[in-house]
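Here's a solo chain for you in structure tokens, the form predicted on its own.
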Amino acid sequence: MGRTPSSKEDAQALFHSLRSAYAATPVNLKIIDLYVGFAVFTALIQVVYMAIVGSFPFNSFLSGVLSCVGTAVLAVCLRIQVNKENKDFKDLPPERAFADFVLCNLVLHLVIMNFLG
């Protein structure tokens, strides 16, 4: 019988293929990925802080977390629109996609500021 690769070897092969595929990603998409990671990390820090200290002004906690999550979602939408390999948005110029991102962030944060009271 042939030897089947272990799950550790499968995981290493998967990580190697993902790493080599991500190395070919354009720099502007990597910057957007860092921004999404920062927004998600900030939301996680707020949730951990709320779990440790408490959530006395609960709308402040909700506003902060929803702001981070909303910004991350909008950045993912920007990444999808700016990606050259995505054929659905091939006619959309990157400047228009960035303008949509900025406008939607403005609306999001106006709603968040209104929610704070």
Given for the second form:
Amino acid sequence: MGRTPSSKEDAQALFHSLRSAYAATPVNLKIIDLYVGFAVFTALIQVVYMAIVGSFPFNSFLSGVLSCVGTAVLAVCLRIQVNKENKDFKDLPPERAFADFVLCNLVLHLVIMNFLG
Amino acid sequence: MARSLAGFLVLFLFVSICEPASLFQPISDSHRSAALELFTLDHGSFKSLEETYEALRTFEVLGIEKTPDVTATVCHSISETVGPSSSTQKDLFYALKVNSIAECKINEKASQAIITRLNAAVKGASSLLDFYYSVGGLVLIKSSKADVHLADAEGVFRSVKAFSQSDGRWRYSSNNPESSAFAAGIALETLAGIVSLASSELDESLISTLKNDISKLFDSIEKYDDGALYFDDKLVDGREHQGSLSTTSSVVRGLTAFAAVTAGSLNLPRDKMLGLAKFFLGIGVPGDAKDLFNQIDSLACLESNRVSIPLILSLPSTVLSLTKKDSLQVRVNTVLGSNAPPLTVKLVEAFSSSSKDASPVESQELKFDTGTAVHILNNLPKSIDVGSYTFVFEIVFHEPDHEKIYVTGSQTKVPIFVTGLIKIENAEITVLDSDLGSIETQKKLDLAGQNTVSLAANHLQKLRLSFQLTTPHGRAFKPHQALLKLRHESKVEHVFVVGNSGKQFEIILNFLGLVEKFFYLSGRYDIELTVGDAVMENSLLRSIGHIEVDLPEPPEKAPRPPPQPVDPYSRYGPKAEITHIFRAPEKLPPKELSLAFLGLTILPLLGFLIGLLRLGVNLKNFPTKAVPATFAILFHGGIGAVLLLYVLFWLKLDLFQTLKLVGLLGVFLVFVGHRILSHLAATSAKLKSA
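Could the form predicted together with its partner chain be shown next, to go alongside the form predicted on its own?
Zooming out: every chain and molecule, the one shown earlier first.
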């Protein structure tokens, strides 16, 4: 074939390859990715609500958004540490990483609940 | 000749007006009730013999009966004092003084012992008070037993006389330089006692030098404006200062005692006795027991003294009403209130205080009513009109001998007020035109009753009020107050004095000139008239009505009316209502929108759960063995508990409670988590190696 692939075809091919590559990821990482997505969506919905009604109890808004963002960040950290392909964290047992994740989340949520008002 | 006579007359009038009029009242029932109040018994007896004597003497003079149980306790204390030889001279002296009033029996042996003791005391006396107590005691004993005599009376007389000084005062002892008139009185009493106890006549020269001393003492007498005379010692340190009352009573006691024992007369001007009587009566009713005793005892001495007995002219009432046709009543008594010898009272002159004319009254006699012992003048002379006067009385004795025994004062001046109804007539209020003087409105007023006239005026007009005042005898009368008050609606007031010429009183208010004074306040002014005087029985303060005054507008720099006084209690009343301005609550979004978004927020969670299911999540790795299983359950339970705690924290707990519980749960969770996670790690390591 001498035809140069168009960008649209390139994009589609890229997308398909990403999908197939993603399918190969282990299930526990997929769970974490799902959790991150859930957190980000919740944050977005809260931002849209604020955009509609105004930011009157601003502390509550911040608290809600930062809780979602914070827990997403912690989940990302967990994913990094648990990923077997990540050579930096080879020696770290995944249970330890999970324990850190739980502890940090509890502290985050304590602060969030205090700031919620 | 006529000029000098006129001049003399003027001088005489001036001198006689100079001494002010005053009124003294003799002893009355108010003194008796005061005596009963002041001399109270402390547990049935008085505090000391001196006080017992003062009380009994006061009761005796005022004619108050003493109760038998008082007499019993008094006799008991007397016998206790006169019996033993250890009692002091002063106590013995006062015991004998009390006995002279109470008349208790002292047995023969005791009185003999007393006489011997007192004689020894006289011989060994060194100070004035020693002589006073011992000689006084002997005189008191002599009144019950006649055969008491003083040995060497002249010697004792000279020893007492040695304490005298050249100015008439006496010292208490030879080594104490203080001298006082009080001591002089004591000395005179002692010397009088010596003269009465002497068995033979004393040397005449001694008596005459003593009379000279008394004259010198009287040179230091002091005078009040109303004619009262008294003695007062200048302040001395050491012995306590006796007040003028104690000093004067001491001198009076001594003087009268001495006058009683000497045959010839003391060459004292007789008015002095009247002046001393006026001093004691001018006190009124004292509030102190000792003062009352001094007053009553001295007046008793003056009542029957041998120099001259003062007679007091008094009036039961000094206010006479022409309306009630009061009669002028005068009493003449001795100082203790007893009847005077037969005499006539004459009204000599009557000076009006308002006009300095000569007396409008001719000398006339007052009739004596024997039933009430009062001198009465039934009809006041027609020349006595409403006003304040000074009446001058003279007393004429029926028997010429009485002139030497009694003293009345040449003329007695008494202030008298004559009151009556003042006729107010021809009262009218008018509004006049300023330029032409023509009358716009004229209203007649009846000032005896109620009026409410209603007038109106502008600033080009005048207000005139006029009336006539006449006394009951038809003369002109100028009252103390004749005031017109205009009060504006805003409570600003203006007061004007109503002037007069003879009987006619008139005031003209020219509003043109008063515009500034009224602060340019137009509106309704209430009119009030005040006519008053002390001798006017129908003084009035009447509201006449009101006047609408129209004044021009105030210019810029016009003075503002003064702020009216605020009722000082108004600050305790309710205050103005405070309206709080709350922060407007923020506009909240409608409830439905908030609930909708609450639902929308739950959606991602549902998406997460559905995604998990699609991924094929399972619980196969959950430990099956009992111990790890419990730990696993506890671990999840612990996390759930912490999340529940956070919800409670949001709902009702505070941070400190939460932190406490989080700490506890956290420790638990760490322990449990460590166990389960290490178990899981061990399991997966085993799997990997295997």
